[in-house]
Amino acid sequence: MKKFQGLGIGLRDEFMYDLLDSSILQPNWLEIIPENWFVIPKKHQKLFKNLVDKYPIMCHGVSLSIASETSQMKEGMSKLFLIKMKKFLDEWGFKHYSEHFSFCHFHGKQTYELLPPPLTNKSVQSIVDNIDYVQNFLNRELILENASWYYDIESEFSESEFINQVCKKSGSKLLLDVNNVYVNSKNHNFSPYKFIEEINEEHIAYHHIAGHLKTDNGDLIDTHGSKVKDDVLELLNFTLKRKKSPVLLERDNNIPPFKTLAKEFNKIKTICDNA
């Protein structure tokens, strides 16, 4: 049986042909954005199947809006989306599906932004109810990622407490994005190491790392458009020593030549292997 372990990479059109028979970049598994593959271009169909046959596949969505009101999850655009998602997952036999602690549906529209929910008891219960509904609908366990956020949100407790509560009450697992922790820590003035220590490691399924951008005013933005910073790699090393879990390298923008990407991948792989 294929297993999720070691270092994976997010599959992108720019290097999918290079990846199939590569000797310089050999991931242990792949992560795909399922919404992008609901309709597969004819030119990619054979290659996509070959990659699916070769690697374990994690589906990582960006459109679920798990933090929307529960009533919205059961009707309208959310219900239609879940129908499409289940059809895709079932057709390809994909068992693993992750998303975000966020909402992206607003007044019946898709914002294409991963917006943070309020850190309140009401929000915890709403998300737990949504998780239960989605898991039953898809017949799959849901894994949720901590998101980056760029403004002060209503809070009754810390983000780490919020995550722990949702995971404990719902039984869902956590996709711990180490870069998002780092970005939020700098923008909102808290210790990323303390945050990692506060997360119950039993909830963690796997990790994300990616690059970020520093703006002129000193804020950080999670862009997935540059190489992973050394400070983030140090935080990853600390995180893996608490619990060794699979790691995924994300690169969505400004994708470099394949040899350059391979060099970064292999640097991170060494960290993962030695953690």
Contents of the next structure:
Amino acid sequence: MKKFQGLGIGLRDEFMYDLLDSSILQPNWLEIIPENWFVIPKKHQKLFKNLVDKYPIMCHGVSLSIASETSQMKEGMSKLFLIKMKKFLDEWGFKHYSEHFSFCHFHGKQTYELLPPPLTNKSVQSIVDNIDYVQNFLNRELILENASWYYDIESEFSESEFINQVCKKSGSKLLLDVNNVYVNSKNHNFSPYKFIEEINEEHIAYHHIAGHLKTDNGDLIDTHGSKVKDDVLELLNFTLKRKKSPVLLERDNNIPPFKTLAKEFNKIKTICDNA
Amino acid sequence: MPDLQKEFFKDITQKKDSKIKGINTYRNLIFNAKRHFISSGFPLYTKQTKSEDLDFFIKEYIANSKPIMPLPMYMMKDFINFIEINKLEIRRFALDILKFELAQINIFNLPNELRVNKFSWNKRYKLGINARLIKSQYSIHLDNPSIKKQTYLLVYKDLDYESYFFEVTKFLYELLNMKNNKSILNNLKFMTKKHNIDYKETKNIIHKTLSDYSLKGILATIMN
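Switch from the form predicted on its own to the form predicted in complex with its partner chain and print that structure.
All chains and molecules follow, beginning with the one already shown.
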């Protein structure tokens, strides 16, 4: 994580051409969704290569499904997926790969959604086994993100305890998504500050920051479709004061004009620089 | 763990609403993401399809599909396969539009270099990797695609690596679709005889078109 310092941004089609020679938005590093680049259209190949040459790249996937049953990780589409992922990471020389504490498919059926794992001892062991398998297969360390969750399948302990246990037992690092902590805290009525304090800061590799949506019934949904709320920025500031680590701004939906995005990016950069 | 996980997964992918708020949140997230993906990938199809029909297909797809790869980029083709394999009730022209739009997406996504060449009647040709021929009983590229009219379309990627399409004649469709090892001149002779039209006149008329196709990489030379 040496090259990953300061504030980065998640690369999206909508602004990738603006980004290359931009003077108003200058990220320290970029995050890409690797599976979206397994096949690169000819039109974008030169730009992608230029961006890879210019910036440190963090690969942040959404399809791994690390909380699927261990037997499922080693067969069928998961195996095919890992083969493709390894090929992509090796070909481009990408060393860093992050994912989510979640599952998205189950026995061959796919949701393309980040689903919450049960917070149980059995689940901890299963995820630790999966991490071990994936890390050996890809020959890379895995960094895992705390996802937003809207339903509790089963919990023997708290989410922060669950994360600490998996990180400790597997040796994997944590991508702490500050917006997800905030969203979960409001939806499930706990203190986001206490949650951050409960996380062992030694596990933290980097942070995510993003916008969310408040629904008509008052629930918060992690959408990455609006600017980051002030409450979340305050929480980020608190988090960085505990452990200064790289931060990444995610904006996946409802992407504003580049100038507007740059303004928000630079506001967050000031928080990161001053923390 | 698997039992509760299995039950949860079943609940969030089922077609019916749940009484549990969290389950419905996931059902909505999954449905909305898939609907957005389908409607932005297939804008013509979405425009020509009743909202409730599209919703029905997507709910069926969520509940019953088993894709071979967990990647959104494969979902477009998988969605069409699912409709066909399960014989879901879809109007023929709508299915043709889906295939037409998928061809455009696939061609745009191709990673390969365009190979252009100078046209010669003595060379053997096949359709270039950056081109697809589409045949439909409907004018699927026009404003009112539900009207029956035999239509032949050529979808291709230009030198700027964007995908385009245009309508071609039945004669040209058949000529470009011929899969053999003969020169294009031989194939033209065969075609003019089959359609009982003047060979020399046709050759003169079609020469500029085929030269243009060669320079755009629509026609690829067969090397061996």
